[in-house]
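Read the single chain below, which is given as structure tokens and is the form predicted on its own.
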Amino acid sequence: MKKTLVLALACGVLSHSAVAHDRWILPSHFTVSAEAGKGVWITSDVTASNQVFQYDKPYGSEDVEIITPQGKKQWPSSSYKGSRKSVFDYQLVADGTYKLQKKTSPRYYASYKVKGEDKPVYSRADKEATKAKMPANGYDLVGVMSFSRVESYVTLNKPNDTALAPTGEYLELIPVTHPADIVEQDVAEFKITYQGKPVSGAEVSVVKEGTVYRNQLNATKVTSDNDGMVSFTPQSAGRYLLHVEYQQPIKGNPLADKVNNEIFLTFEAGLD
């Protein structure tokens, strides 16, 4: 995805360059088979980049969570952080679908203006904390709560749905079409929720790998309907990066006036 596709905070708390990189987990296998009880090792790259699946900035992999087919939470067996990417290894043992996820804790930011000055002042603190240190001639104080998820799914032998279950917290992208069943020329469906409720009007962009080798991004853009549903059709087999973003004013929260949430999902469309 190009920088123009990545959303800066609504109030301009972070500069565009600070949030312009896509983030992704790219597993070595999305679906893999093995004899019962033998298991399979996979490795995954974790990075932030301006080109889809091109290594740019390392994005730590040591805190990646792995939700097993039984719904238990595990972590990588080993991880490494280099100069352009991070890598982690994990052994798939039980049959079923695993969720690989890296999520941030909610973070708060704020901005305000000062009389007589042209540029706003940015603060990496919540609205209340920023207000306490804001000068007397400050005004137009706006707070934002930011949250993001970076996700992928891997299936060993037979897929199941346990790791796909939503938590009801913040922005979530819930597979309706199982990730192991996404194939070229077939419709893939997802549901977008915020705090467990369907989100309408969320913007989704889907980009196939190989952007460095073509002049056009060729992004598929869709918007969630009133039920939070989005659907799209991968035109050819390969690996894709999906980005969903959501902004919304919030009421009754003294720490923020708006939310800015986003999700990056890596998936594979198989051959028909």
Given for the second form:
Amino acid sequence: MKKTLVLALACGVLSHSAVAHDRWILPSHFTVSAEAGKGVWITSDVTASNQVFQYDKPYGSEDVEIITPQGKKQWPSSSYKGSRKSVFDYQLVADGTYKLQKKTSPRYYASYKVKGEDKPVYSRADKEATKAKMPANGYDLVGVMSFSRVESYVTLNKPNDTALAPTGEYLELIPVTHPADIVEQDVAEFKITYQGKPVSGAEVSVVKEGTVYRNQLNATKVTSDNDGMVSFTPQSAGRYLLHVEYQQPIKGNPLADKVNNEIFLTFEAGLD
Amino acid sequence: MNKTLLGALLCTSMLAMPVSASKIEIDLGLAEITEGQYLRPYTAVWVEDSRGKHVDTIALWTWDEGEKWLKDIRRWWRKIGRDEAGFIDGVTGATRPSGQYKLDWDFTDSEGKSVVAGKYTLLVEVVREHGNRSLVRHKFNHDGKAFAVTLPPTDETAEITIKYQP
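Please move on to the form predicted together with the partner chain, as the form predicted on its own is already shown.
Shown next: the complete complex, the earlier chain at its head.
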């Protein structure tokens, strides 16, 4: 993955569709019912792949966090890393909506040019650190802050909104239509924020599962408006992978000149 | 069932008690399945208003220990089942086999209050393990005028007759 990112830097863009693998957490069930207090086990695949939702690479599940309907952070009861996917189990006990997410933090990259060399030099350090170690004849130093979220929501009995609350950090995808209410042929709406503020121009792509068995990707593409809002209508019931990409130059940050954030959300559109 | 009997009694004595006879009568057919394994279906019958909001659940037929499967009555679960803990005990009954069943709705919501005149939809959702799911809808006007309609069979429903005679 890091190699891919470096390669993407080399191309001057970080285009999701062109280079990076999709990543996701795919729960066995998005919607479950049970007698009060009985508890329901959910198992989830965590994988990186270029076919939705065919697992390919074991994107780790040991660092998955679960935000409970009360807003507490929990961890999987067990996890497994195979050769083609990772898996974790978790038991839902309290009624409500749980957020499943990969633990995440920003990463910094930088690149610069050297006189006489065709190709830029890439560094896995931030701009400041790269500047310190860069040769004296280095120039055109550019730093990038990269941040990604990989998330999904599951609901036991009555949905609630606590786990949907944004943190105000980096890029976030806030469900306006509750994930448990996304239904075929019905509008689903989300709000996209960066550092807690709505952002326009974030690119969203929504792809239904089963891409390996069809000739067209059939991605629904939408862009966030001035209020950070995006909406789309899943045409049929099923499981979908939603990807958000947001790139923006930043000023006054010694570590980076631009941010490059993305989010992967797995959700289901229910039968009408 | 008591409610149905009462409804039937009220209907037969309609001339004597015109005010109390204001009910929609539903003759619900569950399809006869001749192929494969047959397990009695999960069935929900309910009313939504013109915006798709749950008004009243008329019948919910499930297994006793089966809350695990309630989510599979997909639309009913989303519209009301998941929201109303305890509500399930109030209207639920055992699963029924293929056959005709008489139900009625007295134009009241789940709290027993009379609903206002307007557009409503009667929904029948039938889900069978190892079988199909059928969602049948019928829109009607609650405006005091008589109507009668017979809905054709689907995978999991036989004919459904819906009648209103003020």
